[in-house]
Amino acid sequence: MSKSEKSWEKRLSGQIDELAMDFVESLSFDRRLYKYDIVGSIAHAEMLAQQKLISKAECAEIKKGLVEISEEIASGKFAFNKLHEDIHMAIEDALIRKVGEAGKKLHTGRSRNDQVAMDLRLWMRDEIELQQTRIGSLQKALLKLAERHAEDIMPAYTHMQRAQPVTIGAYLLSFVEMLARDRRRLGHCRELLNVCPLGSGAVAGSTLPLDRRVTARQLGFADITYNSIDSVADRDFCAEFLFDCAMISAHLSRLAEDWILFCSTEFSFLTIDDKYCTSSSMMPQKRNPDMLELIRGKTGRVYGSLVGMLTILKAQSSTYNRDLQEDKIHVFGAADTIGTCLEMATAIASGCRFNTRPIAGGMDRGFLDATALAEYLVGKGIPFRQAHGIVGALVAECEKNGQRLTDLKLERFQAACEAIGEDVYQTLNPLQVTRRYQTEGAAGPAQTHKQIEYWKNFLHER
């Protein structure tokens, strides 16, 4: 291939337009696929040799040339030229320059359509494992923090209003559980994408006797795709990967939102290491949780990638269209964003501390023990709906008089419901409430310790 020649150039007349060349190229972003393109090309060459479509000597030349190209790219010595459009043609052109005629035979029975579909699947398999490792690191950081606060309590919120007392450990483990779902979703995505499209050609397969299963096995795929028309245009796995990234981002954003509030003077629940804060260019007292705010803000990028991918897919005529070149921009962008956000969240979680004294000092606000009081009445034989009304009226009275439920005399309790006895006060302290939780998975100290042991064992096995 000459320096100015494209793989398809002889079909068209006229000079290559500079504007069109810049518009159509993807080499600027798909070059990160080079390892997978080379690995796939080596597997393809070995299959061609096995099927006697090229000689063993030619296969050896091709493999040697591809390995050298890989080393050149890794070391930064490879000269990329946008004229080649994409990583596939950049590598093929370099190979032909190195080994001559043998290099020209590599593309036998192969199209860039099935080639890029394979490269992207190979890349995503590795990327998923990397993201799962990052998720595991964040889970472990949160678990360590939860273990430190397995018995310390804090208010839980619904509708941003104080609801019931919980352990700080249980609160932190709620994010460990969210992340576990993210990890499983990624695993399912990897399982679905782990099929090999190579050999599907441009759309209809090939008249040459290619052995697709040999190539698939060599590349570690679980199976091959079974319809060449679907194979070259299928990007369902990209959309699923992006949805998984969007869910990870949603969970990280929820964590960030909580902790931004918890760091405020109004809450003072949490202190983040100075390394992960900034100050103000004008106000010298400021200590801003900018890293958390950026984790929250970058969610928009990931959501945008998902919507962008779905929009590409929704109007694709059968089968391959150049629109699909844009898939990598969305997939790579989301993967990069999620990777950095997971790493930053792990660093923040590893270096923060919950301010247990101020939190405990404010636990008497918000009637956190009201639900437990209603359930105490249920234990005395009062129907829950009636118990709910009794406690609601007592709360309203206390709120009006600036009292807590614990401030009420026994006589006042018994005036509201004669079933109430002196043991009622064992129910009214928020710490006592958490110790009385009985249901599996509840947010009390006993359940928190059990959950910590479960997650320690679970994450140790991963």
Second form
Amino acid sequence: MSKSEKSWEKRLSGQIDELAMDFVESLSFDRRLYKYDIVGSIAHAEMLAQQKLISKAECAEIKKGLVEISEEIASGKFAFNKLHEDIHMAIEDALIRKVGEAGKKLHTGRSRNDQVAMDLRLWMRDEIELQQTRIGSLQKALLKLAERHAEDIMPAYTHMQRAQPVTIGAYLLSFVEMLARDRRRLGHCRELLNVCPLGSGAVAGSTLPLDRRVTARQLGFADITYNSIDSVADRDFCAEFLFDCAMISAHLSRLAEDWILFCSTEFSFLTIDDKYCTSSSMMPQKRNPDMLELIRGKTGRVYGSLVGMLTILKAQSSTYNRDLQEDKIHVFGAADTIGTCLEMATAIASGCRFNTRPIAGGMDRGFLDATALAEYLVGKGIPFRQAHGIVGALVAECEKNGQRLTDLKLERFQAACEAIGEDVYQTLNPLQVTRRYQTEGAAGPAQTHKQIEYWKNFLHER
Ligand code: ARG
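Form predicted alone done, so how does the form predicted in complex with ligand ARG look?
Zooming out: every chain and molecule, the one shown earlier first.
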């Protein structure tokens, strides 16, 4: 084909430029929208028939042709040709070749501008559900681990310095909590995007009597969009989806960072399955947590996609511009990335082991019981600020002498504060400390069990 046979480009000279053709096409990446494009077209054809813009027979032919095309694409038999630019033109062209005249009527009252906006919304609705299921699987894997370690303790760190004792269960549930927000955030995104732009045409709607509510209902949208000019250009949902993906990546990267550290010889808190480690080409002893590092590293792509999308939208003139075609690169890329990262994290969490004994054995270091001691003093009537000072001085002294707080004699405690009694030694044991946590949502075993119950019910229903 030296001259373009594109029916929609009769106005142009029809000269083909290879470079331009490659540059403008989106078929290489938007073909994954094909199912949505086809169900959208079927709904559109049915509406056209209902409005007597095409005959029932033509509608039937169109539907039959579209179903066949769908099957051909699904089975890999469909011959994609980049000359068609995008999935919309590829399908329409195939339809016309299949059913002739009737096929030429499908695009009545429609533009690729409203068509692609609708396709992407339909795709994203399903994609969000898939991602939510993946998040749920990771939550379940973490919950299972948390159940196993509801009473085992570990140090919590703030500023990467030993802070207070917590249960391993509570630590793990902190990620379940983050992921729950991610899941809800995606749900909110889905709710907002679930409106149908079809019928907005290229920008101004149509002079034909289209019934937009019919197609919207048919496609399961909650409503139609209410301004055709906005409808063809609105990609807020893409930016929002990408933000949600970026947040998921942020959470996964934090989990990955923790676990990479936990796998180090210095920490030795965690052992992950050999399957999720690699070795070194040079150092035979190595067991590297590459999967976790990649989960952390891939965050870069997802953040990049969010910034990429926002940049596409910035100062774009009203209304549809071809710039918007780039939306899919970012949206698909980020969705794929968080999809595999969620699956990888689930696999790792399902097959890892917290080394409870060495963790518990190391709880003596770092004065994890200092805050509990200060609160013990509050219980004896000492103002907290004063208690803080007393304990701070004791910690400094212990550190100098290579002692733990529990090593101090009762006389030494009483010299620091008369109110201290024999019962102080119960306070000082990190395991005891976790059992004394009283506040709702605290990181002790009682609260951990409560949270586990909550999440078991919650995740079971989903
Ligand atoms: N492939 C295009 C996209 O992804 C479809 C819309 C093109 N519309 C147009 N008038 N050129 O945005």
